[in-house]
Each structure stands twice: as C-alpha cells, then as structure tokens.
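Next comes just one chain, in structure tokens: the form predicted on its own.
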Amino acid sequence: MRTYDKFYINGQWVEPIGKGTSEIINPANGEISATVPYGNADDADAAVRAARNAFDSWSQTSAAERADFLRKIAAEGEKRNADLTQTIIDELGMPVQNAAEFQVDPLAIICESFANKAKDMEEVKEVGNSIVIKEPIGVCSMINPWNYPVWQMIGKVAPAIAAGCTMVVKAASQTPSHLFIFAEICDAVGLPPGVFNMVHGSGREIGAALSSHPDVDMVTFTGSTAAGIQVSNMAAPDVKRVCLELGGKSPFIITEEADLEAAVAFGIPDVMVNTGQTCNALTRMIVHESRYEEAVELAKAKAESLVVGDPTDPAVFVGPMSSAGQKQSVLDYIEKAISDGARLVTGGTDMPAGLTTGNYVLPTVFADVTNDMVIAQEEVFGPVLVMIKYSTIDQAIEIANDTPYGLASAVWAGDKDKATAIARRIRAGQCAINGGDANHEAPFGGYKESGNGREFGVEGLHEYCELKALQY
C-alpha cells in the first residue's frame, strides 16, 4: 500500500494545513490501495501564492531551458513508468494489458511534443508596422479526472511548462498517486520551485478555491459537463480564461458499402477500453438498415469475446468500474434502456461470470435504439453500446449530430474521400476515418457542450499564451 502525507508546493514537501486522509480503494477487490493527504482552501492557496511567486522568473526562461526540463521529465518519467502503471491498475482498475499503452506511455511522448513546440514561443509575427509576440498567460489551476489521470495531467501540465506558465494541480479524489509521483519526478530533475505545485481535496473545496482565486490566471478543466460549468461559474467573476475538456456522446457511422466486419471490430474495443470510462468512446454506432442485423450480430460477437475479470491478469480487456457509484450510475442506465424498449443484445445488469466481488459491469450493447432515448443521448461512463439505424447518409448526419455533446466521432465508408465528405458535416472535435490511429500531434476538444479550448498539438501550447501587439 502506498502512503503519502505531504504536498509538493515551492519544490518542498510540506505538510498540510488541512488534516484530513482519505483511503483510496482498488476497485477490483475493494482493498486500500493507498492513504494520502486530503487538505483544504488553505493549501490551495498556498500553492497559488508559490506559483505567483515563481512566475516572474520562469517567464523569462528560454525556450530552450524550458524544452530541455520536458526533456529531463520525460526521462525520468520513463524511469517510473512501472510505479505511474501500478497506480493506474490499483485505483482505476484499468487492466495491465492497456495500462501503460494507454495511460503512462503518453508521459514522455508529450513531454518530447512540447518540448519540441517550446521554440513557438519566440517566434515573432510582422504584420504592417507591429510584431505580434507570445507570452504565457501566467498561474494556472488543473483540475484533473480520474479515468485517464496520467495522460490528462501531463496534457496540461507539459504545455505549460513549455509556454513559461506555473501552475497548481490537483488529481480526481479516486486516483491521486500519479501526481505524487510526478511531483517526485518534477523534483528529482530539478525544476525551479513554484513552477509545478500539487495539492489533493475535495472538488468541491479544493476545486472551487482553485477556480476563484484570484491569483489565477487560467483554469482547465477535464471532467464532466455539470462540474465543468460550475467551473466557469466560479471562474467568472475574475474573467479568468476557462479550458474544459467534457462529456461526450460520440457517434460512429458506418455506410452501407463499408468493411463492416472491420468497422464493428474497431467500434467495440474503442467502447469497451477502459471499461467504456472514456469521454471520446465512440458510444452510438449508427448503421445502414441494410447491414445492421448483421452487424448487431457482429457486436455481440466482439464483445462476448472480451474478457472480463481482474486487472492483473494480462488476459483481461474489460476491468471494474471505478468505484461503487460508477457501477450503480451505469447499471441504472442499462435499467432505463431496457424499461424504454432498447433491445438488449448482450450484457445487462448480471455480475461476470466466475466474479463475485468488485465494481464489475458486463460489456453492453443495445440495439433497435432511437436517438430520443435517454441510453442515447446521456454519456453512460460505463461499457455500454447503442446501435442505431438509418436508411440515408443525410439521416445517419442528423442523428450523429442530434446531440448536446460534439467531442469525437467516426466514420467507416468504401473509401476515405467518401468518409471524410461524410466527417465534415459532424459537428465534433475529431473523426476517426476508416480506423484512423489517435494523434497527439493532433488538437483534441470539442464542440458545444463537450467543452471549449484544446489540448496537444500546437493549438495546445497556444491554450497557455496571451498575444501582444507592438506598434512602431
């Protein structure tokens, strides 16, 4: 069991002003998993106050200092790839077989991005008689979430660092050991103090502190919509800048002349991963009526084939949900699905097999969906599938699009001229075409209510700069 009683602020561990503990539970078997530090308003403010402090300096740090101390945290995270990995299994319960993939790996692949984008800085823009230069926009609040803790951390705090910014981050309540850890490496490679700074508490203490100070800059924000808001809310008074990373309802649309066994074949496991906690899952495959008994086949298929149980074991794709009330929340969900006429095709509410303990739910999915149902229009959190038909492309768009959320989307078609034609009239943040691979090099955020701003690429870094004009 891991124990931490200490917060990382000005490159100290000092002790908390707040008193609190709190014991974070493996959700695959219900033991503790580690004790850390759960601290108040005070300590935020303490880490406000550290970063303030130290931004004057680290602002006017080089580019290439600030690149060379991704670089060094880079490899020191490769270092403690193991330990990041561990936690991931322990807190998330995300299986070994996907958890550094998909999880720990992108540490030092964004630290080496945005190492590399740190030059973009100093470039500077003539245009007539002014230069436009870049500066950091100053202390930053990151507000984490626990389904992908280590990916979403570094997503922020990389670019940052890259930009000259200093910054205050806190972890989800369900997955704090990361950040513990990265602070031991943000140490061990000497970063200036006050540039990274961490604390753990409650979202609703520690969250809205972070969200108000007045000593902040910009706030980003990844979790869900209604807390997303009430981070701007809270953000407003002091026009601080807001980046919100949200929810998601992404659809996938399969035509009727695509590969449709390849297409199923890539949409379940990207549902399924994860155990379905993931905003851009691509939750509503909407298929040609001509196919789509044959690809509900297909479906069931793909997801009877995975398998459910410990995450320790390399054997196992789908894992436990995150806790107790993750579990009831999606199972709620299968529930309501049912009750309104869903079809349910596989999974439903029964523990796996052979399991009789942990916060387990089966691969899910559902067919003869209609895109007014609450299954359809409400992002589950869980490894639940709705399979939708439609009978022209013009319909398969406007079901796609029929949504409050616009994070991701997919599109499998004969070939990708004719998928991509189909991609620009989603109105989302990025679209698979054909199976199309992830990309940090790629900007990530959404449309409408999945949140403002973005994340990775060059449009990342920009997140954390403010432009100023020079005249002559």
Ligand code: NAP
Contents of the next structure:
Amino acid sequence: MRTYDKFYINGQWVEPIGKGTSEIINPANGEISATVPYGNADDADAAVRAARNAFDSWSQTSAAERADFLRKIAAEGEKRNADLTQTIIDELGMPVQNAAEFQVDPLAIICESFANKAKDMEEVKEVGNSIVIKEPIGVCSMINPWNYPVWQMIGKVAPAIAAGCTMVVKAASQTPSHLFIFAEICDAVGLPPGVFNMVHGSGREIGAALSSHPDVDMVTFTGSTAAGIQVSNMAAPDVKRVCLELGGKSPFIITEEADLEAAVAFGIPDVMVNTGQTCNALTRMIVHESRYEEAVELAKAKAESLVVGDPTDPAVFVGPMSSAGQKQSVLDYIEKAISDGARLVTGGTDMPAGLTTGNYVLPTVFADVTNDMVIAQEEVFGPVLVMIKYSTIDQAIEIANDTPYGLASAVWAGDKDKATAIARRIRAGQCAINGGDANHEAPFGGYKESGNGREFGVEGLHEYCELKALQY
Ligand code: NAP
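Next up, the form predicted together with the named molecule in place of the form predicted on its own?
Okay, now the whole complex, with that chain kicking things off.
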C-alpha cells in the first residue's frame, strides 16, 4: 500500500493545512491501495502563491533550458514507469496489458514532443511595422480526471513547462498517487521551486479554489461537461483563460462498401479499452442498413472474445469499472436502454462468469438503437456500444452530428478519399480514417459541449501563450 502525507509546494514536501486523508480503493478487489492527504482551499492558495512567486524568473528562462528540463523529466519518468503503471492498475483498474502503453509510456513521448516545440516560443513574426512575440500566460491551474491520469496530466504540464508557465496540479480523487510520484520526478531533476506544485483534495473545494483564485491566469480542465461549465463560471469574474477538455459520444460511420470485418475489429476494442472509460471512445457505430445485421454479428463475436477480469492478469483486456458508483451508473444506463426498446446483443447487467466481487461490467452491445434514445445521446462511460442503422450518407452524417458532443469520430469507407469527404462533414475535433492511429503530434480537443481547447501538437503549446505586438 502506498502512503503519502505531504503536498509538493515551492520545491518542498510540506505538511498539508487541511487535515483530511483519503483512502483509495482498488476497484478489482475492494482493498485499500493508497492513503493520501486530502487538503482544502488554503493548501490550494499556498500552492498558487508559490507558482505566482516563481513565475517571473521561470518565464525569463530560455526555451533551451526548459526543453532540457523536459528531457530530464522524460528520463526520470522512464525510471519510474513501473511505479506509475502500478498506480494505474491499483487505482483505476486498467489491465496490465494496456496500462503502461496507454497511460504511462506517453509521459516520456509527450515530454520529448514539447521539448522539441519549446523553441517555437522564441520565434517572432513580422507584420508591417510590428513584430509579434509569444509569452507564457502565467500561473496555470490544472484539474484532471481519473480515466487517463498520467496522460492527461503530462498533456498539460509538458506544454506549460515548454511555454514558461508555472502551475498547480490537482488529480481526481479516485487516482491521486501518480501525481505524488510525478512530484518526486520533478524534485529529482531539480525543476526550480514553485514551477510545478501539487495539492490533493475534492473538486468541490480545491478544484473550485484553483478555478477562482485571483492569482491564477489560466485554468485547464479535463473532466465532465457539467463540472467544466462550473469551472468556467468560477473563472469568469476575472476573465481567466479557460481550456476545457470534456465528454464525448463519438460516432463511427461505416459505409456500405467498407471492409466490415476490419472496421468492427477496430471499433470494438476502441470502445472497450479502459472498460469504456475513454472520452473519445467511438460509442455509436453507424452502419449502412444493407450490412447492419452482419455488423451486429461481427460486433457480438468481437465483444465476446475480449477477456474480462483481474487487471493484473496479462490475458485480461477489460478490467473493472473505476468505482462502485461508476459501475452502478453504467448498469442504470443498460437497464434504461433495454426498457427503451434497444436490442441487447451481448453483455448486460450480470457479473462476468467466474467473478463475484469487483466493479465488473460485461462488454455490452446494443442494436436497434435510434439516435433519440438516452443510450445514444448521453456519455455512458462504460463498455457499452450502440449500433445505429442508416440508409443514406446524408442521414449517417446527420445522426453522427446529432448529439451535444463533438470530441472524436471515425469513418470507414471504401477508400481514403471517400472517408475523408465524410469526415469533413462531421462536427468533431478528430476523425480516424479507415482505422487511422492516434497521434500525439496532432491537436486533440472538442467541438460543441466536448470543450473549447486543444492539447498536444504545437496548438497545445499555444494554449499556454499570450501574444504581444511590438510596434516600431
Ligand atoms: P469530473 O467528475 O468532472 O472530474 C474531473 C476533475 O474535476 C476531478 O479532478 C474532479 O475532482 C474535479 N472537479 C469536479 N467537480 C469540480 C468543480 N465543481 N470544480 C472544480 N473541479 C471539479 O470528471 P471525471 O469523472 O473525473 O472524468 C470523466 C469525464 O472526463 C468524462 O466525461 C470524460 O469524457 C471526460 N474526459 C475528457 C477528456 C478530453 O480530453 N476531452 C479526457 C478524459 C476524460 P474530484 O475527483 O475530487 O471530484
């Protein structure tokens, strides 16, 4: 069991002001996997003051110096890869098969990516009698979710370091330990005091304090749309920049002439990985009516082939839901879908065979879903796919765009050009064409209620910049 009792503020491990503690429950077996301090708004205030005091000198460092720190963090992070991976298995329940690859390996990759981009901060643009320069925006509050804890954290911290910002980071209550380890990494590489600060506590108190603090210049938030709206409201009175990465209900259009077997083999693991707790999961499969039943059979077979169970077992692809509350929420959605008339193809509300404890939900596929059903409109955040039928491409695109969300999407068509033409009409920040891979160098973010910011790529760096025009 991991035990932490201090926060990392101003380059030191300090006694929390708030005296709470939080026990982290392993979702696979109900055991306590970590105990961490659970602070209050005064801890957030101390961390923001440290970040504010550090900003002036850190913002004047050269891009090369900051890139060097990012490379040192990458190297130190690789040494801690096994520790970080274990926190993901113990606190989130993600299977060992995927935990390092999907959650922890990106730490070094993303640090290297932004180390390479830091020099962009020193590039100037000439416009007539002006030059336009970039400056770091200032002190950043970073509030993260529990579903991809390391990936989300480094997707904010690395560009902020590259830009010359200082920061205070809060992890979700469910998955805190990686952030304590990351503070040890920052300490080991000698990052100047106050550049990176971490506190831990509830979103309601610490998250709110970090969103509204007058010394914070920018709040970057990843989580639910409901909490993102609250963060925006709290940040509004002093006009902070707010970068939101929120929920999704992403469509996957499969056309009549697509390679159906390949498309379904791509779509099912995409939904089920991390037990469906993925913001950009392709949870609505939209299939041409002439291939629909064939697709349903392929989806059933693929979903039933995934091994469900103990996340420490290397054969397992689908682990438990992250918490009992999350499991109950998913079961409620499954029951609602059945009562609304969706056809349960596989999965449902039973425990997987051979399991009696743990927050498990079977990989579940629904057919005969119409896009007005709750199961097609709301983010379930569990291993649940809905399959919707269409007859014309215009109708498929209309269905794809008919939710409040716009985070990700996918199209599988007869060829790349046909798929791209459809992708251009989908209102979402990303589209995977005929099985295209995720890319850490490309911007990631949402349209509509999926958010207003971009992470990764040079666009992810620019979120942390102000522009200044110098006139001559
Ligand atoms: P959440 O409940 O909104 O929590 C996210 C973070 O916000 C947590 O650290 C939480 O703290 C904090 N928080 C909650 N209420 C807050 C408030 N009123 N003010 C300030 N902070 C607050 O979301 P989640 O359940 O952790 O994550 C799942 C959601 O994140 C899904 O909707 C998913 O789609 C979305 N997500 C989006 C992306 C993306 O890039 N677009 C990536 C990953 C996840 P506590 O944990 O202490 O409550």
